[in-house]
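Next up is one chain by itself, shown in structure tokens, the form predicted on its own.
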Amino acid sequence: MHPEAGQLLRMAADAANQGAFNQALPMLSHALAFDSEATAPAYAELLSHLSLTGWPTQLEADLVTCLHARTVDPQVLARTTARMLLVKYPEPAVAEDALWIAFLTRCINVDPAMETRLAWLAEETLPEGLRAALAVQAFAGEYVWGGEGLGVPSEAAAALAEERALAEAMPSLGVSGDAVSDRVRAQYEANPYPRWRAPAGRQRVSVAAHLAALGAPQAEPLAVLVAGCGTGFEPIDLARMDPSLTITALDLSGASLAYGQRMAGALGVQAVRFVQGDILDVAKLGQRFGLVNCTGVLHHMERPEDGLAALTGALEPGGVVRLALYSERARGWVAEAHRVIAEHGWDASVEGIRTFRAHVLALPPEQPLSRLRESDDFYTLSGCRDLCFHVREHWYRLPAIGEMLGAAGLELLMLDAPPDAQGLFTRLFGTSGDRRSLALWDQVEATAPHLFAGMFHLWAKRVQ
């Protein structure tokens, strides 16, 4: 890192950890000059933050600058850069700036304003090089706002025919005999979730380090699975990470898995195996892992404990298992969307999805509903239809899980909370409170239900 950019860096953290936000945005304005790939992710988290009513130049070009930069996921800078567009144009018109260009190749929009004025503008004329842009935004988030008549752009059309036939070469552990793995697997393969675009680059990190500080030390080098890996963001973040990481990515949806595939391709990651096969049937595979990684998968099963007895079994003595799960309280305002679809008899097909977030949209904010809105989910077909439309869904208290770690041999090394949650559990218990307590952290989020919204995440060890 240049030492200027460096210096700068500390002193606009130090001011924005002051809240003196209007000291810390030139001071990181100034470091993006001298090394801008260094500087750029403090930036981006900062302006993730903000939120901006007024349109300063130099912060324009900042942000192009950050949405381009590789150190930078741009998603996170998607709101951001959506409402400086709408502050700078208060009333549509057609525009083909940087910010306009960036916003639309790099970032899937997430802001409802800005759908209404992205299905403004497929309406209208446009100069080629906003209409090109245009299409590359509308198929990122798979028409879900409309868009169809902007065509395929080139370079999807070609990543889509490459998926194609990667997926016709997976290799593959048979047909799953479950019918509810079945209906998964159709869902996904009609629309792998998520379609992840451009990751930011990752800082070295010893997973082996982290496991054996978790007292549970592994034997290198490590072999992981990544559980239902979906389209590969998991399996290619942490082959990314760790390079000395052997990476078996298991999914139910061939296409889901052909996509991680051609993205591990595109960023030269050649440390990952991808297989097709149901998780149940994970003995197949003929392995023992140190590390199995399953986020978000189990309680789409029909017995969330069966497979959670398969993935011990294919644990080595003493290996762990990474698990997210559902929060039942979280989780209330999905349970209530589901219940409205039902009601309406809204299906999941593309203007079902369509007629329901239509719904949503047109709701007053009071509303436990339009919270849907505040979803990255929301504004794709494939992730509007994971969020509210999934063919299978459990959710679940603490002290079940616990239950269930415990039937399936496993013992829990810890409850991976955000940080607000780690400070309500210090205020309510103080700092000798048990924090592998699932009892006490239920206790927690009974105190404030939306603490999880982000699933509950635990490493457990199976007992040898």
Ligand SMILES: C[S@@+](CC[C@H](N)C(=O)[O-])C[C@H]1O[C@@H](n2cnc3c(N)ncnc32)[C@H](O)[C@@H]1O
Given for the second form:
Amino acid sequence: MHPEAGQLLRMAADAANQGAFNQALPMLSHALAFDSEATAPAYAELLSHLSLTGWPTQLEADLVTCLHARTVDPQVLARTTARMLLVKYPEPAVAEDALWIAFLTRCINVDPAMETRLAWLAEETLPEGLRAALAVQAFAGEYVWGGEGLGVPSEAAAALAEERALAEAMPSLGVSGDAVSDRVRAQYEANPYPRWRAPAGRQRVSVAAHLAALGAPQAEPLAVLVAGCGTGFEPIDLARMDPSLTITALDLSGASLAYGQRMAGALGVQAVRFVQGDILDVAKLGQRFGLVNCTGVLHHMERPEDGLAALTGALEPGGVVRLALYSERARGWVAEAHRVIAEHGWDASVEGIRTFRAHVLALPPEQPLSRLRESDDFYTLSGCRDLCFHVREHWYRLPAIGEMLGAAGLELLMLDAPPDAQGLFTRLFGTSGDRRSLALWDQVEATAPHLFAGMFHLWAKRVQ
Ligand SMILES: C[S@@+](CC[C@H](N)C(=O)[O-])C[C@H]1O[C@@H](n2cnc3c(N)ncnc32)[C@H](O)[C@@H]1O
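I would like to compare: after the form predicted on its own, may I see the structure of the form predicted together with the ligand?
Below, the chain from earlier opens the complete complex, with every other chain and molecule after it.
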């Protein structure tokens, strides 16, 4: 990194930590001019938390730079950029400027007012560049707000054709015959999720060193299984983070795997082997792993405990599993969504999802269900289906997860709690409270039920 940029970054971080954002921004802007790739992640992080009331030209130019930086996932800037554009163009207007084009082609919109603007734009006569960019946006959101008339962008059509060919040739463990797995597979064949477009900028991290620090050192080279890898973001992110890993990525959905395999090819990632199959059949891989990563998956199985037992069987003795599971308390408002959907008889078809979304978008802000509008998943068809129309989901309290781990022969290493949860834990139980006690964490969650809205993330070790 350019030394001047480094110094400015440190000063900006100090200013931001003290809440002095107005001082931090010009420093970051300066640093960006010295070294845009190195500065962009810190700048994007700060911008993503800002509520903008104006559109200083320098900030706008910096946003465009950050949206194009290879080190940043532009999606983290989606909300800020949408708001900036709506401040800049308070009235509907056709404008082909660099910020519009960067937003439309690099982000998926996650702002309700912007959604209205996009639907309006799609009906206008547009200059060719803007029309093409809007078509990219409409495709990325799976036409959740309309825009089909704009046509499928040629790059997207080529990607779809490539994915169809990859799905046909995908190595497979065969069909497990589990009825819920069949329905879950059908959901993700129709709507692969998540539809990520750009990887996060990644620093090199040694996964083996991380596991050793957790108290579970593994033999190297480390073999990793990503169980329920969806569209491949996790295995590809791991491979870029630690090129020493050999990674197997397993999922029910051939369409999701094909999405991941295409992205791996495009990013030059070769360490990931994609395999279609059910977690219940993981033994058919004929391999043991030092690490199994299973994020947001087991709670979609008929019997998650059977899935966990199968995954534990695929671990080396002393191997580690990383799990993410839904919190019952944090998902309370999704229960309300399920109730409303059932009451109206809406199904998971395109029409059903669109009708439900229109209902949510029209709710006054004081209605609890209007919170759905804050979720990024609400803004794509596959995301909204995953969020509110899932064919099966289980929700957990932490003590029940503890019991499930014990029954599978696993020992908890750590609950990976977010900083606000860590702070609350310290307030309630001091710095010497046992952070491996799920009963204590359950008390923490009881005092703030939304703490684990991003799921419970846990690391556990197979008992020898
Ligand atoms: C919500 S997505 C999560 C994807 C990915 N883990 C992530 O966090 O981006 C759930 C994925 O789990 C897969 N899945 C669900 N049940 C499964 C099973 N029994 N065996 C293998 N994959 C399964 C689905 O096909 C889907 O792609």
